[in-house]
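We begin with a single chain expressed as structure tokens, specifically the form predicted on its own.
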Amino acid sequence: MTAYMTDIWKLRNFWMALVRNDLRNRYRRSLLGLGWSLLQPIAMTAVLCLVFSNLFDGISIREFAPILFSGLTFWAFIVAAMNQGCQSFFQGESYIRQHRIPLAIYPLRTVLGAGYHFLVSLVVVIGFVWIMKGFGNVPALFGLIPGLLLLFVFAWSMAICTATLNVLFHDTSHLLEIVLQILFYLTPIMYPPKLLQEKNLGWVLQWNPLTTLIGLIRQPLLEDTLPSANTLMASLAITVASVLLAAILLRWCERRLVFHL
């Protein structure tokens, strides 16, 4: 794993290359450019805001708002990690087969794209954040870094799974759009977990690995603390989990996996 890694680094000038060209050319003749990564969870998060309100009586626009936009914005991140990881080897399939260089290579150029749109955001959530509650602990804000790391490395084993799974199987693509809608209603993205606990429902909370994860990022936003130590040491469990599931799909299938493409 560490040799695998360092070839990796030593790389790095041919993979940031890639993240610098997806960014140019996604953006390239774009009237808003970057803003456009940014108005969907603003859109949503008015929208939601708006209908919610009106629908359900005794809803804090200044309490409600904040924790649909952070969720919003976590999900965006997982959801482009793992759908555009999806095709990461077929997006890069002219370098892989002139060169034999560590094929996680391919994921993490999606997940690095899609992480830089996710701090981008991040940054706007924490304004928003700001203007609409305040915050009374700003150095718990410092508790995102370790959330940030786990969250990166957490996308880009899951990157690296999708994408080999595509390659084997290609209707892996499909089925993650259904999977991921269904963990979109069974993660509390539009609403605070406390909800599904008052319901006797916690359970669908402690069986879903995201809803650990999204906590790294709400807690120092919303509840001005530093994320639990119980949140941490199963963030690491189930990133560490991920690491290894990707590590034994390459370790099996990385040298065959051209053939397939």
Contents of the next structure:
Amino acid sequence: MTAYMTDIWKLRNFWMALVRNDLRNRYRRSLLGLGWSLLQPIAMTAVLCLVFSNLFDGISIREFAPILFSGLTFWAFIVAAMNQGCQSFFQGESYIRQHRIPLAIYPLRTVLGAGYHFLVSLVVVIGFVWIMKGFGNVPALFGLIPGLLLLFVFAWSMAICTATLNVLFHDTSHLLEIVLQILFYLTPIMYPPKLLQEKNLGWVLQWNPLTTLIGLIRQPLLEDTLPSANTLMASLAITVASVLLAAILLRWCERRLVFHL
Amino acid sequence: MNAIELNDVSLHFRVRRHGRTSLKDYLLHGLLRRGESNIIEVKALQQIDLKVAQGERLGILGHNGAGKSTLLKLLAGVYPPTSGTRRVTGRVSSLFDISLGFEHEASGWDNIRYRSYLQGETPRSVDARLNAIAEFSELGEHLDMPVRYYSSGMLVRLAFSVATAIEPEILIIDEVLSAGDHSFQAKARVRMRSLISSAQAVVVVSHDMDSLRQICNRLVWLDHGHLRMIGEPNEVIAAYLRSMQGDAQPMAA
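Could I have the structure of this protein in the form predicted in complex with the partner chain, to go alongside the form predicted on its own above?
Zooming out: every chain and molecule, the one shown earlier first.
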């Protein structure tokens, strides 16, 4: 695995150039550039705030809107990594057919692109939270850094998995859409986590790794604390598991994948 | 030392009769334990033993579908052998499918960079070569345009210019390239010659007997995935042509 990572690092000029190219295309095409892609979570937040803040008693908009916005931003990254990840080998098909280089490079390209966008959105979220309720403990924001690193590795691993499965089975992306849709409701994105806990449905959240991962973002951002040791350890375990899954999948069929493209 | 060694290499792959498998079908078949009728196994290469020494120029000939391109891709490392071992000592540069693999929204300049990086170069080493590559391609100010607007001839020029800009150790070529218009072809041929003479080992597939005779010191004749003959170019070509006539006569009769 070290040799594999070294190979990837040696080719950094290649994939970093492609990522830059992707980002340039993404942001150059639209008149407002970045604006459009940020508009979606902002609009969603606004609408959902209107609707749900009336449904959920005992929670003010000032508190609810940051929960929503941070959740939707987190979710947009996960979805982008996995959905676009699906296509990453097909996108790199012509390179794959000519050169023997580590296949993990292609999902990496996708996730770096999505990750960049995630970081930009996160800056907007931070500004938003600051306006809505301010930060009691600014240094806690640095607690985002380990979480972001873990999230990035997790997303890369998952993108490798979806990309591989999508080459082997053409309905992977459809299936993934459904799975993500379901997960969206099983993850405390649109609602405060304590809502389910009060209704004795806490176990749903407990067994959902995304609940843990979302804590990496929300604890520093909304609760003014560093991520708790619990959250960090659990996230680390989840990330390691995802890396193992990706590594096993690649070891099993990386070399043969070219026949299925 | 041998630059390339293949020991008892076979390559089989599975092709689907129609479309790609869906997870749904896969699970259904798995549950019902029905045979996978959708899959055909292609034996593209069978028990190939091949050694290419340093300094050798090996040519491959054979009918369409004999496995020539598959063998090249296996040598380049794109295809893994199903069984047997492949050992290649040295950096491989491959010239096949070169007109594929462009970032269509990016300019010609950017694409030169991407491809060079893919071949393991650094920004600094590309900078040093950039102008020479551009000049050789003769694309001039078209290089500022997104590659999307290029004609296929222009794409080949660009690809060829980049791919041949670095001196390869082991060179793998599919068909002696017919790149671009007449004047460019002449230029490309000259460059190809110089690459071939500077590379430590060359493997080339071609249907052009004359160029095979000129370039190669040894020829391999592939027939339905089998290595049918290997030896001195004139002998192999003669045997190959004889068999072609032998095949043709009964049909004419």
